[in-house]
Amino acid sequence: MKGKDTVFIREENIRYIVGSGQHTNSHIWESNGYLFQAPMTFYTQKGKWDLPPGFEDGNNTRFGRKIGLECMSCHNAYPEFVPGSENKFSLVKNGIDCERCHGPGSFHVKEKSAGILIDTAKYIDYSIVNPSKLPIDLQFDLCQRCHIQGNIVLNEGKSLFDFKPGMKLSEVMNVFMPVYKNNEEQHIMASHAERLKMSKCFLAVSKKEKSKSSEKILHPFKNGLTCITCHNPHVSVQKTDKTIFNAACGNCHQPGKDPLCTEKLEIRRKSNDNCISCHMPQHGASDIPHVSVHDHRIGIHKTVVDEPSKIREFVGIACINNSEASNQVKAQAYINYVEKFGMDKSLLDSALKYVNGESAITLEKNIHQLVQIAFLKGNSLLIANYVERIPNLLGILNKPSLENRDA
């Protein structure tokens, strides 16, 4: 007793530390090869100790959290996951390794060995995915695999192992993310390519680049606007010459060629003419506390005297990614909301418009949607019902998934 009062404590060892450490610091602890994530994170900017992200609100799961492997698959190296489980890992490795971003090198080594060699001054080795080589929409999306923030849906019959670099993300994962009005200058962490491609400088620059292909070009969009051009995967945040991101506005923007700033120079003197304080702000994201990070949205901004605040408004959410979602897609990200997020039931209403169960064929076809949906309504007869009229179930809901779909 201290205090008066009871004081629990209990002790587990972290076995992981997740987190470049440019803002935040998480921590994993582990039970037979079970992984959860600990109710602490240290948020590197302030030097402070704080609980996690989505942790807040009355959401503190303290040691329950369960790190899954979409967790697992975006802050570090693919692991090796156990099926039937829902955060089970019989091999996690030490960081992102070089197959994130350049694909599987099982061929690339075997030409090698065979003494099949390419002058890379020259040409384009073709055995290895080169990011810098690949279309524009597809740099973005090898990035985005990762830094994108939202709710993933995966399409039917994919994993989140089955992306590839050179592939659409489209082609395995739908993310979508809740459309808010008058909430337009706000941004949460992870959504930095989602902004640049709102800014003015991508959408002049990538009409320029689409036009071009990239057979028999060495560096076919070296004059594109993607992550790259400013960040090397290679070379740490901290660690770049911060004159490299001036210099990249400065490939469009110089005297005579396109206009120059317009702000007063006195204030320019002031930053010492650089470009990112002022047309890439850095402030809080909306989702993460006690971090600052830099609006991608490259533009110029407005300010809390220039427009008051306004209460934001809840219209919907879009697929970020493809715009063309499917329909059972549409229905499961609306569920997500609800199941994952907490958001209001209402939005299960929403789900049902794109999903129902009127036929038996629509039945068996949206069962995994339909069920999940009145379970979170609680109405235990309507789940009745559908086992009733699918004599077969069971012999329907029996493939095994990493994602435990039919479970």
Second form
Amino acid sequence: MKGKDTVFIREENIRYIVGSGQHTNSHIWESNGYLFQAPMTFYTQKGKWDLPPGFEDGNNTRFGRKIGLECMSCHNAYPEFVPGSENKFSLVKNGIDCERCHGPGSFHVKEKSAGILIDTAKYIDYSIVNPSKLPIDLQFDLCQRCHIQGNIVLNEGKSLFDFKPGMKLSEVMNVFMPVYKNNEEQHIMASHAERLKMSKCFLAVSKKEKSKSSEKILHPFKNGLTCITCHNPHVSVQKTDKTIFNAACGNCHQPGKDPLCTEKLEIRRKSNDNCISCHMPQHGASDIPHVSVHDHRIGIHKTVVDEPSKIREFVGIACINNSEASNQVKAQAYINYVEKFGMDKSLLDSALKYVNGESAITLEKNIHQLVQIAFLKGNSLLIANYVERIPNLLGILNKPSLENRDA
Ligand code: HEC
Ligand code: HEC
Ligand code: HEC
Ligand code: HEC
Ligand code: HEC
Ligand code: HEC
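Output the structure of the form predicted in complex with heme C (HEC); the preceding block shows the form predicted alone.
Below is the entire complex, every chain and molecule, led by the chain shown above.
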């Protein structure tokens, strides 16, 4: 406001734009290889410029929000990262490349260059991953590596680069989400996999499919309800023929097979009997302003208001991709909610239910979590106490990692 506030001008060149632009575009500027998010986002659905998500309510970090590996590991091909830094890159590629979904291609190229060809109309070519031939769980793991945006806790010794198509995601990371009461209809923008898995359609079908997973056919899981039942990632959803989606419903919901729609025909005809419009409604995401996405929980939805809700009750956290996450991983998830997501510090007590330093052995095992908890609680004496109890602390804290964990 002129006369009342300081007017401040700063200009930077935008080096990269993030996003297909269907919902929003974020902007990245660079200084000497260090990447930062610019404090401006274009919300394409409303044609409007505004602060990026997370910059509201007094959290405006201006030009200083670091773009580290986490953003990059979902929005791009794997870059070359300068270890020891938080956000310095020596090579940033332009876009999500083939290898993110098809795995490393060098062996495939070598085989094909040597003239070893496979008739893919008859056989599976094992020189490269074709996601459509993977078992249902592994197909999901591939897409949900990026399509579940939650609280990522890496397994001991793993980095954000270690997941490759065809692997189980839980071999590398555990993705947590907070669980709330009273908000069935709410979801964040990148939550497609989690929502789809809540559908009764998926639950019913995945049981059936699993029982015949030994079938040796070319598309072993064609009838499973995975992402690629409806999407071909090579084609933009904007360019996808809309009848494909309703046809997918018809695969199962047909007379004599799975249940048919019980809504009155005259009401359904008003929307051309577009199953999606009622059963996968489009509405606002609870984390990103000005965007709307399709709820991938196929089902009977109450009419929802296009606004994040008023009252919701936090009941705990859940690991989306690993029902057997270790206690240490669970503790780390609670710590992350406090440190990275700004949630209430009382959650540190929940973390302490999963890790303790009572004996020398548990102390050494859980030292990272215990120090972090004590640090966040501002209890430096406790940290000093831990240090005294571990004779060879520096000897343990010497593993370089991309996350700079020991630092
Ligand atoms: C490396 C991370 C990554 C993986 C793996 C990935 N996606 Fe995506 N996907 C994204 C991002 C990020 C976007 C948002 C668009 C953008 O920013 O370029 C996106 C967008 C999409 C879209 C919307 C495209 C559009 O036209 O707007 C669909 C559909 C999609 N992905 C399906 C899939 C499916 C199916 C799989 C699994 C076979 C998959 N994705 C695997 C990161 C990924
Ligand atoms: C766990 C993976 C993941 C992480 C981490 C992540 N994103 Fe995304 N992001 C996605 C996916 C998947 C979508 C697409 C969702 C959709 O189209 O509904 C998306 C959507 C977006 C979009 C809108 C894209 C479009 O097509 O309109 C922007 C911009 C964006 N993210 C920026 C960022 C930034 C900046 C960061 C880091 C602060 C970040 N994202 C971190 C997975 C991720
Ligand atoms: C976001 C994930 C994703 C990315 C990125 C991606 N693909 Fe695919 N690709 C798939 C999926 C899923 C299928 C299977 C589609 C189906 O069968 O419905 C596929 C199928 C294919 C096929 C067909 C294989 C066959 O047996 O018919 C080829 C060839 C292919 N991709 C090449 C590429 C190349 C080259 C790139 C990079 C330019 C690329 N893909 C990038 C997900 C991806
Ligand atoms: C039953 C069909 C179906 C399945 C299965 C499905 N989708 Fe979708 N998806 C849709 C429809 C319909 C849209 C909206 C298309 C449009 O905009 O016209 C959509 C849109 C999207 C978009 C664009 C953003 C949005 O929400 O509008 C992304 C990203 C996406 N899907 C990812 C996924 C992922 C990841 C999976 C697997 C976990 C998946 N989808 C499974 C039907 C499906
Ligand atoms: C692979 C098979 C399959 C596909 C594809 C499928 N469904 Fe279903 N769906 C089922 C089965 C089986 C049930 C019954 C589940 C039960 O009763 O436990 C069901 C249940 C439902 C229900 C009732 C859910 C509830 O909460 O009571 C709705 C609504 C529905 N499907 C709509 C759709 C729509 C719309 C599509 C397309 C976007 C679709 N389904 C795609 C198999 C499928
Ligand atoms: C105008 C909105 C609308 C359209 C379009 C629509 N449905 Fe429904 N559908 C509903 C409602 C509302 C219900 C719940 C009705 C009730 O309470 O009996 C329902 C119920 C269902 C059920 C559950 C049936 C059961 O036995 O519990 C299935 C399955 C279903 N729809 C599938 C479909 C499919 C497949 C399509 C596309 C061919 C479709 N619907 C089109 C609104 C719609």
